[in-house]
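For reference, the chain that follows is the form predicted alone, supplied as structure tokens.
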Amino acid sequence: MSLMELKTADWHARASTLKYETRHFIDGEFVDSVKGGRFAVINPATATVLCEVSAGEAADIDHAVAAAKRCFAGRTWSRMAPRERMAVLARLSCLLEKNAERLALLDTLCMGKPIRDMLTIDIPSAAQNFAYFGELIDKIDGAVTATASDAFHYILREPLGVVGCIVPWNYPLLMAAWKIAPALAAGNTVVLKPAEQSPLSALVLAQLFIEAGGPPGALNVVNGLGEQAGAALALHNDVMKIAFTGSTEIGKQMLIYAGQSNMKRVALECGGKSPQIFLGDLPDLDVAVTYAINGIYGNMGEVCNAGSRLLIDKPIAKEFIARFIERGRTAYQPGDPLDPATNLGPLVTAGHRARVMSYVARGKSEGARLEFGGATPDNPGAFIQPTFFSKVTNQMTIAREEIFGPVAAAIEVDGIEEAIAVANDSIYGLAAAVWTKNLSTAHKAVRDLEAGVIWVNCFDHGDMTQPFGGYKQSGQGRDKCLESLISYTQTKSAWINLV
């Protein structure tokens, strides 16, 4: 029987005998906190705990970059022939996938992702992404420049050294793929602090790297809170870069450490408030309303590009919100993320759950109109009836805060020149979509807008070739495609006298 074929018993019968590993992975083995200490892993969809993981602090950190030193000044890993490095990230590849019920089960547990999603979405991503940029590792090349006949001039990519990976909740194995991947790929060794909501599918990914033919110290994780574990790895003066996914608060603080240490790279992936543009002209309103639908409560609304302003043509207005009030209230109902006709889950803590309860507050003291939801389920789990306000104005908190979780709020534009006025007036700028029939129109709005990322007729399409990053308080930085890895190197000036 298949995955996919499973049923919701099987699920939870499977997950009740699952085992957790749940030490630090330094140097090609597990080991305690240097100083014992230990954190509790909360199941969000009931409200119990699932284990307690080792609590790394600044002396684990210390450790797991000694490790990743070691092994890039062995050059084990850094100068091991492309081909080699090549085979063992698709071998990982091929793992992951192998490995699918046990990490979709663990994260699923974490953060309450339904295990349909990360068999369908996470984990075929996740290991896409190793292939993809295990494909790339020799297709990187140097260059020779043109100069005077009595020198020449070469120029070479290397890694940075240590890179230090600092991953969010809401994705935990995708977003480690997509930080640790290009980062292996280039030659680097890493320290992986993943989130503390949800460190066991980044463990079981570094045991599996050491499976597929991975040295020991090329990858290494330690779990632990931010401001401890997190905090020590982006001080670190052996650490030479940063790549982050998280708050823009959190984000603006690895710039602070970066200058206090040892002026490291830091790149960030951070909040978004990403509009979608419902012109008058767009080719099809049911298309588009699904679209709106599944881009604000797809993964609970727990995503960083989530469409969670709908910049809606006043033509149209009334018709779109009343199609989407009848198919979004029903679209996504909280159920057992074990389920596997569950496609909403819980919020990933029931702190978070009263964060988003706030913000629903905040929009009805505002003025919004609560159209449908703003309640939570009569359940232990921390669980959120998918929300939809409409009679928005950009002015409102719900209209400019990320909340992060499964509430749209639908503003009213007239035409596309105030839509992209809305759109742009943000401290944000990663995702956004206009939907138009007309070319010229969907061209300036790509021109115009002040995104990452742009979509016309579709919202979160892509692939490994699109770059993902965002403008203004988003962040720096891209993730996914050849720029990504790109970031990983720099670049060594060679110039030769000919004599």
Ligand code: NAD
The other form holds:
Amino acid sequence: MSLMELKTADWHARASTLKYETRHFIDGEFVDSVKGGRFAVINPATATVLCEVSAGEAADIDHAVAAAKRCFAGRTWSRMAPRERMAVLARLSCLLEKNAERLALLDTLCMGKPIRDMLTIDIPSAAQNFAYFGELIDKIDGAVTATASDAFHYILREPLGVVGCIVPWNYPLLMAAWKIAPALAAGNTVVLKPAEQSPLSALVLAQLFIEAGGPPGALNVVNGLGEQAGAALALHNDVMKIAFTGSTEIGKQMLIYAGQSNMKRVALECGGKSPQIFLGDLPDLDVAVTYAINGIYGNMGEVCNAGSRLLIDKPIAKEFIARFIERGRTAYQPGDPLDPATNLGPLVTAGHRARVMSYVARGKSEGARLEFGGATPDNPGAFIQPTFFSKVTNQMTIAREEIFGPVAAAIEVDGIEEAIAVANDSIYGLAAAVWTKNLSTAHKAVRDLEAGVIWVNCFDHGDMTQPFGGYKQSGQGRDKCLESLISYTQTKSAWINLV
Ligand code: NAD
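Next, give the form predicted together with this ligand, keeping in mind that what was shown is the form predicted alone.
Below, the chain from earlier opens the complete complex, with every other chain and molecule after it.
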């Protein structure tokens, strides 16, 4: 039976008998924390404790970094023949698909994502990351440059050494894959610190890497709180790069850590407040409304590039908002994330729900019109109704700050010039979309929008070749794509005197 055919009761039965690891994975084996500390992981759908996980601190990070450093120096991974390394990552990609049931359950139980999203988005995308970056391994070239006849000059592209990866909880497995796959493909060794809310799937990933033929020490996972394990990793003098995905606030902290330690490279994928511009001449209003709904309510709105600001041209605003209300009110309904029909699970924690609800209150008090939602269902889990505000101005808090929940804000604009000005009036610049039939308008919008990813007449489309990352305070790294792989390498120039 395919996983897509399982019913809610099947998933609950499997969840109740699921076995999984809760210790760190260092140098190819599971180990407890040096000090023995543990922290609780709460299932946000039920508000019950799922498990206790080893809480890493500086000593655990030291062990993991030392293992990664030994592995790098031992060249078992960094100098493994390219085609062998490619085969390891290809096998890992297949193993992720084979272990889809376990991986899907672990992320869903920890952070509440609908199981159907795990099966259709997170796991296939994570597998694709390892396949894509694996395929690129023997395509990284150095160069020979033009010189006078008395010299020979070549440039090698080499790995950095130990890379520290720190990731968030909204796509636990996938965000880890975005960092680990290119880092390993480039020949680095890795220490990963998952988010404390979603620590389990990364432990399976690390184990599968060994099963795929990866050497011990090349991929290590240390769980723990951000201020402890995360800070120790980012401050470590033997870590040559920190690849971070998370909030803008903590992203800035990464730059400080780098300055306080060894000037390590820092790649940042941070928050967003993405605008979708719907112009009066858009191709199809219903299609646009569908994308607007999915763009903010998918993954409970816990998406860095969520289309949280809907900039709607005045001539179509009334009709657009009416259709959004009619369909958006029911398109996503809070439900058991283990029910394959559910498309809106709980938010990641009760604390995060309280934060999102505080934004709902701010929206109301600052004068936006609550069209639907804005309440929490009567349920112990961290659920919230999909929420929609109209009559929003770009100065209101709900238009300026990243809410990271299913809260849409509609702002009416007068034509493309004003739309671009409003879109760019944000500290963020992760993604943006424009909907228009006019080719010139579309290209001008692409030119003028301050964002790393632009969509025209669609939202959230893409593949592995698409650089993903932000302008402004959304960050300065690029995930997926060839550029990402290159960012985990450094050049060495060899000038040879031919005498
Ligand atoms: P967060 O910044 O609180 O945490 C992210 C990671 O940093 C976690 O592993 C956490 O433990 C760690 N951390 C926290 N404090 C730390 C510290 N002082 N030192 C070292 N590490 C620390 O973010 P979050 O709430 O887990 O995730 C949501 C955020 O992630 C949102 O802002 C979202 O936009 C962003 N995000 C961005 C992208 C992107 O590609 N741009 C993708 C997904 C999520």
